[in-house]
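One chain comes next, on its own, written out as structure tokens in the form predicted alone.
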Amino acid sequence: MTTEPATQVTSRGEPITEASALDGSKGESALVVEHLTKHFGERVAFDDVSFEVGYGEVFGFLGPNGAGKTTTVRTLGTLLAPTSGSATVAGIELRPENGSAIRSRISIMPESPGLYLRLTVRENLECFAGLYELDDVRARIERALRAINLEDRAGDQCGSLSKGLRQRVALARALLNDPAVLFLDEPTSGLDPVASREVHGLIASLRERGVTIFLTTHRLEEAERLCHRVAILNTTLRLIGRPDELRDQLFSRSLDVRVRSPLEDPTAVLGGLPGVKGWAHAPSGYTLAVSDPEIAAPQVARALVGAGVDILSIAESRHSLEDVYLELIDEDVEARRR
């Protein structure tokens, strides 16, 4: 008795043909995750996670050690089966029978490059292209080497390269199959500032080419610089949106006012001004809570000038993504589990 292999299907329930797998279900989101959960026995890796990532978007996935970031990547990359929930990856429904189709449409660059150190850069890329069973290998390798600006080191053994250059080779390997979705798991971990900046430049160039990138990172300035949107995970998804949206959601807007000498009666000068909701003393001046800085700033400037005060500066306070992160993440998940 023989059984027919399970039919691979897209998120719309359509059979996956060779053409549709290469096309990647145009018009859909690159990733759709709905109530996804992963447990290891009684331990919860991540719970009830839902989000969408559009094609061509750089999506940052942030969180402390043990928050479930890497496990999420491994689950979406078909390396782990979810406990519950659903997802589509590059337009293909996350099911066991669709694993090979999904893997042909994505690439995962792990934190550790995992290269063969005794092989040259080119030999490593040839090896992995063979594992992918890719056609036109020579042209693919040349394109990947050009993308990472490493054509002149193609004949060097990977063991002779710096960690930063190995990360670039790993990125070239991830680009060999022209992925619809590229997962980058801590791509600058352990790199010095110069090497990190080079990797940032490569990611930015991929973003400009419209590659969908799912970026997990501990470096908040990295996420703020590179990502269209970010999600903050601490086992459950705490917040998601553009960095400026997250700042506005968590923090009230304010003005930093620096003056040469303090006001004798700040309330008489600053109280009751249009757009000003309150004030507090700050080094070299005052911090004003405002509803709209563009409305409040001119009013504050006129009031201070009218009071005979020398203004050194008036500027809107800018909270960083780090401020948002620290506001939401108040404990180290990994430390709590030890």
Contents of the next structure:
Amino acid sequence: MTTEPATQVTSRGEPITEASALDGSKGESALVVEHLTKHFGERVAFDDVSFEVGYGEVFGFLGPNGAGKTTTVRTLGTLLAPTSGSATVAGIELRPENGSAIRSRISIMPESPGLYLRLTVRENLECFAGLYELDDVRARIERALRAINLEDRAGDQCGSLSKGLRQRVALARALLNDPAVLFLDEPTSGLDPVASREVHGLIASLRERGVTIFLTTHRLEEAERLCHRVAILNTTLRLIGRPDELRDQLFSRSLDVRVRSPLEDPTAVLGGLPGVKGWAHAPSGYTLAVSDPEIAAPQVARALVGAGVDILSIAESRHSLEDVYLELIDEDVEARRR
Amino acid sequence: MSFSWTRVRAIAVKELRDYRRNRFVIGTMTVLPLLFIILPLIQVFHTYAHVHSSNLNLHVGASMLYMLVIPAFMPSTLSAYSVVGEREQGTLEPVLITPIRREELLIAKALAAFVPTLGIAYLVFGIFLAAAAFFANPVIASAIFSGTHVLLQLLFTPLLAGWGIWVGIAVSARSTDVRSAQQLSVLGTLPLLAILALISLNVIAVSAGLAVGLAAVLLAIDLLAWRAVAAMFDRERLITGRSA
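Having seen the form predicted alone, could you give me the form predicted together with its partner chain?
Then the entire complex follows, led off by the chain already shown.
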């Protein structure tokens, strides 16, 4: 997926950036990763990872603890040197000599906000504006604070803020330099549901503004809700695609049929129906493997009515991203046992 | 990307703001100078009255030595916190993610420890000299202002602070907790302080020329120490505790 760079705007319609992505980024991918590998001595952090992320895309990077998600982010952020493979980050080749240039075009929000707790919100942002050598610091800080709805807490010491508010300040800090790619590493880790929802809202608004986001998480509902595409990593990249594509890839499509009383001869009623590939008993009815639920459902309904059965419901089985994830991780666990 | 003083300033200002609100730092910056101005002043106004004039120079050297403890210990304690302390608080990674170069980060951290140390050390020394000049026995004042005492103090205060800073940052970059980093870095300044003690106590007699020569050697050591610390200031090591 490749989209054009978008201009970020705050919730009040003001631009945070003049053009979030950089001039050379138009039509290119924000991230191109090819066979990237990172070892720490004998230990493999991640191995042979390849993917592309387009500008304006929200890309979810899922995996269990220790799968290599944070190490991947740190490697792409030039904090760690890859063992092998190559990558292009925000249009710049990942090489040691390009470290400073890459870091000036991206932002990473680590799992821990890492704010200076004795400094105020504004002082924290001033420090980072200086590190990025930004112009018009005061206006930028005002806009970043407005974007996260924290203008009224600018003078507060960060140590006095709740965990959720600190996470929002960290997000403002990450937005200060108008990054071409924004890496969010477990942004809701350790937050309560209300604070998580606030952070989700902010990420969703960034997505609407066309900010390219690389989101690592093990919260699957978060990825499903926020990401255009997701990749599942468990040291190696296991799957990549849109959440619905992944579901289709791993699970056959099926219908859940609930009836008041069981059929006397299910094979006779359901067996020969067009589009129905098989059936199985389910707790309150049947699960039918189908090629296309929209074609099969009316046929099934007619056949059941014809057989004099009371239908309670016919619905397509919905496999969540969690089902996909667990299926893959279970496969890995099984493979390791063997 | 070239060396940026804007980035250096951003970190140095942040460090100074942080020191100002840190009770431990304020305590160190207040108690240490107070202690090491009171002791020499007691000696000048009380003890030296009973000292034979032939031994006066030796005792004045001992008083001066107290004041060299400030540039030796204060910056090493501050800089020992600079890396491991930030790593413990999780504030190091956000900084390393920015375009800042390691030389810039090092210089910023060093300046933030160097400037207040130098200010306080010279202030304390100035108070001591003023008190001696205006209120001390003329014989004692003469012993203080004659010879190389003042020159040694002026020359070695910044150089000793520089050494303490690089030792502190080097230890901090390799340490896993703040307390052991601070203890080790104070230990690291002791050899140099011992040499200066021998000079101050006239065990090693130095002329003004030799003092300048020693200062030049110490400056060279400080520069070498900076290069050595810069080499070990690797992002991967700072984040993971191991090199690439």
